[in-house]
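Next up: just one chain, as structure tokens, the form predicted in complex with a further copy of the same chain.
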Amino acid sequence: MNATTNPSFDIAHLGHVEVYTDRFEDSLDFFTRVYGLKLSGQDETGAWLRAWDDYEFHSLKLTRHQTTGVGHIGYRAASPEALERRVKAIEASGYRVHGWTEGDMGHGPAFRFEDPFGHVFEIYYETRRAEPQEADRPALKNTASAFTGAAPRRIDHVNLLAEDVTEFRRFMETCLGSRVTEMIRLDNGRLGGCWFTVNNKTYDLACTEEHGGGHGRLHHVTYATDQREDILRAADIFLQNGVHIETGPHKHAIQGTFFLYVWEPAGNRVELANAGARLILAPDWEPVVWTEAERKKGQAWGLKTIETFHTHGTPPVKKEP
């Protein structure tokens, strides 16, 4: 059986990403005032944030920490039964299991486990919905909260770094029932990167090869915008607010995503992306395989991939050039 062509549908979607920051106030100011997320809740450990059309209480947990990087990645299961099925599959997998947690401000009980590269995942079903009050109530009842005019509409995906992408792929297919939609096959036979989805989105998680010597690191977290124009406007807002724009706006050849990468004040890379009308609807989608030569052509419209994109991850490992 090939997990790629038979997604289990046990997992409904990426729910949230926990991001560490050692400059909490600056990061919170960035994510709320500049990037445009809403503050759902806050306690001494950090803040729960969501985009205006995220239906759950939070899609980003911003956590005070001694360093930067990713705390954990949460996926919501399709049903209580589906959650049970996944837990059994994970327990049988041999991957490291942390076990059940009580959940937190944003959701109910969650089952935690870990990939071989130190990233912690959790799956849960019981969730808390966004609770818009007063001015935050949406004018259109089919949106989760009031439209703010800000670029991010909903969480889109997370990109992790791993020393062995092939091994990471096995983890994703085994534990989450993800399917691979695109990948990079290096000349040495290794996978340079792999894009996964549990539903019809073109990807909800990407894993690219760690080149910086780190372990369990984050490459970036991404929110989806409604239009490409939202990203162009955001670029001017980032410029005006002194945010470090790393690269973009431009279009990835892989996945065809229109992108913009910035670094939030603590150094975590954050993306805004727009996939247009692209979805993976074919049930027998064959993963698109990109060669190293194709990769070297740069992005779709010829932009060369900048050096920091290959080396910068969080937390930092060694001094970057």
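Every value quoted in this text rests on a predicted model; they were computed, and no experiment measured them. Numbering follows the first chain given and starts at 1. Whichever C-alpha set is largest while still superposing within 1.5 Å between the two forms counts as the rigid core. What changes on going to the form predicted alone:
- Core-superposed comparison between the two forms: the Cα of L140 travels 2 Å or more.
We have the form predicted in complex with a further copy of the same chain; now please give the form predicted alone.
Partners and other molecules omitted; one chain follows.
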């Protein structure tokens, strides 16, 4: 384990991702009616959404904006004391600090900071629990709400783009105490991608190399389903509703997840994934390293990775005339 990684699990889990959209009404319709997230709250700035079994008030904040991309990534600390420890570590890290905010509709005070590539993160502890509306109240009392649409169960991970994955890895280990579970080592020695976890999930954040000339961009945000068949059904739902299916359904080689990628109306990439029951329980886990040659073989069953998967991110990069 890297010496900078915090083994005490100060961070409990990925809490939410803020996604920008310049087509707010269309994006909101997609995420609620088609994708199947629940609307927890809304005001003139945006909407707060969650999957049917997310226990917090929101796991996705959809914000009106002049462009697309990611606004910030929120992690929940394991306790007030853990939050305090992480804040001290971040303040001493040398990375850019934004400081404390009063919080949001879905949580209390949050401490914001930034990676070297323009992605803003926040950590918080005080949170607001899910409050399902009458129409969404579950028949089974041990689930958070009923479900509709593609019906993902919970937020799973976010994938960010960075010009230097090695430096991003240093940021994640130093600031969040993340562990690397899998990585891509390119022939030139650079890291092409890293998959990080703060708990026993296989990963909650991935970072892959930026090939589109952008800065601080989003590759995709992902929600998890219970089983692969849910993703096959979702593909038909997306087709029926005119959603652009980019690639899949298929199985990733890295992390072994069954996947389906689509673009929501504003152009942000969204994934449905099923990881099964794969957990990282070993306290001395050694990262799985994939070579450039192995990655060129494609996905687990031989599907070649399409070009847009390497180049498309949000916000789009303006091309010089």
